[in-house]
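A single chain, nothing else alongside it, follows as structure tokens in the form predicted on its own.
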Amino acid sequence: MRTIPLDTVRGTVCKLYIDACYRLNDDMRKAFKDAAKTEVNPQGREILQMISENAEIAEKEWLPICQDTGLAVVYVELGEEVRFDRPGLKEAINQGVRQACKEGLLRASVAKDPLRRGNTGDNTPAIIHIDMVPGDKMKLTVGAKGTGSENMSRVKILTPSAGMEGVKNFVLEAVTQGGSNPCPPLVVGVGIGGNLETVAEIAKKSLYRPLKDKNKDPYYARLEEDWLKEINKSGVGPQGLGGSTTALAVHIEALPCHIGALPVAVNIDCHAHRHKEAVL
């Protein structure tokens, strides 16, 4: 067995939340770079340089890339042969959502109650993951998850008819229809099978993938390709104003479902593309 201090976990939860929150990620900032060679819309070439230069800004000015530092998404892989110092993780966890939201100065978007409102003052609590998982250590995935991507998400139990097209139509018709409101180019998470739960678990698990990374699964890894094209077909463009660049990748995790049901969900990140993670 091997102990990990909670306070370990406190202190990289809140140092993941601030740098996801102040820090583009590497692979994004290549993307823009890549995409701005290739989008056909001068004014989205503009946009996509205008994004790039505001993390640059955001990271120099150590300020957060977009007002909305989002919902905190943490996913955590523990090690079976690891313990803590004292019981309490989810707490931990929590503490360390609310010393970033104090130390970097992010917005408190959290909601005490769904219909009654009210702030919670600290963005906590967290939303929290927990897979048991081989071995001795721990790995800690930390994302900053806005409401206007959110708020573009779906989720839908098709029939099995429907079959690998109608999952497609559900896909680009969430992303066509959400518009500007997600601020694209975007990241679409894609969950297949499972049930209501799960499948939307999935859809947003899949955008912690590194960008570029492909399903283990070559059919899948192809669905990703194709829908890919499909959407940057669609003229979204760079924050809805038009282009051939809407998405940067599609990632898509699938599991195996009842026979009398397809449920897909689609969940999808903005151009920010908030994460970080580490191994403890």
Second form
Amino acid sequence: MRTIPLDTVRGTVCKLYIDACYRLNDDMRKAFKDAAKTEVNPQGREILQMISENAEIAEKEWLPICQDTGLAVVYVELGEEVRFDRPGLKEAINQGVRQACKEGLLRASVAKDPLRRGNTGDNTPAIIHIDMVPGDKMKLTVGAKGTGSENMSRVKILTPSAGMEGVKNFVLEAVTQGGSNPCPPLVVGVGIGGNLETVAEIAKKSLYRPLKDKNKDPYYARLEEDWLKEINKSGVGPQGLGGSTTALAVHIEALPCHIGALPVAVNIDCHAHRHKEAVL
Amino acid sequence: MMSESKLYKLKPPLKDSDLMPLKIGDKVLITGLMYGCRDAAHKNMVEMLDKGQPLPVDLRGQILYYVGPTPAPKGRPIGAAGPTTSGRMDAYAPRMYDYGVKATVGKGTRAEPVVKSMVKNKAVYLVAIGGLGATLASKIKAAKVAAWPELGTEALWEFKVEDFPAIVANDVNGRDIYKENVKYWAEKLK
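Now show me the form predicted in complex with the partner chain, since the one above was the form predicted on its own.
Complete assembly follows, chain above in first position.
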């Protein structure tokens, strides 16, 4: 067994969350530059340029990339040979988020209650996913998930007869009906299979793959490529103001499912696609 | 949509004559006051209007900016301050235009009743580029909470801005940039 101090977990979550909000990953910065070369609408090219510059300004002047510093979505891949120096893993993660909100001047964006609203004041609680894996390491991934794009996400249980075409249409509809609202160019996470709760989980998790990573199954890798092309023919374009860069990537994850169901989830992320990870 | 876009400077308070020439796709630079507000402040404002009470600030002729900024770092008036999704304010917007607000700034499409309200009130909807939190913060030269500090980021803010850039998305003639542009480019990309 290996012991990891929970203070290290707290400090790492804090650092990753702040880092995610202030410094956009290189794969996204490169994708903006590449898209600016292929975008057909001159106004779209201008917008891609502005988005690209915003990432530079954020890092240089140390301001958040976007004022919606999101809900903190934290993934823990916990090695089975890891133990902690004291109880309270989830509390340590929430302490890290609280500290990041305060020290990183992130926005307090969590309503205390869905109907009675109010604000928790420190962006907790985080959304925490814990998965046990073999080994003595711990991997932490922190995503800052804005709600402009989350609000345009959707989940549905189709019937098996809907097949690949049915799933594809559901995905295209989510993107085109979302239009300008989720701040394109987008990263589109798609979950297929599992059940009601797992299909949404895998759609979200797929977002946090490196941008250009493909599904390991060539069948799904091909669908990712084809659907990206179709999405980029929709005309939505950068910021929904028209053009050929509606999405930068489509990520699909699939799971076995019940013989009577075909669950699908589309989790959309905006161009401020923020996530960082660390291994302890 | 292919007509040449023009550049206009807007300095609130705005009159009908300031907005009549604006066409979708035109660029504007705003200098002067803009009032920041989002879901919670809108709820308060519309409740006050419904009760016939005066608003905490006279917003007639003014511009509302749909935003919830991050806290100000030392030495800056405000943190990141890009636009939020305007559609969430659609439920309140016709009421605000009827009251006398002349322009709103946000991102994303507006519902039909909002577009109609703009035609009726000779008002406009402008879009700022979503996600430009750091860039747009630099256009805000001063910021203070005008009402409801307990709402935190959702308070009613008063911003002094200089050359704040936006694009006309719905004009006084009821045209819609999103509908026209996406249709045009979808045809072209077929």
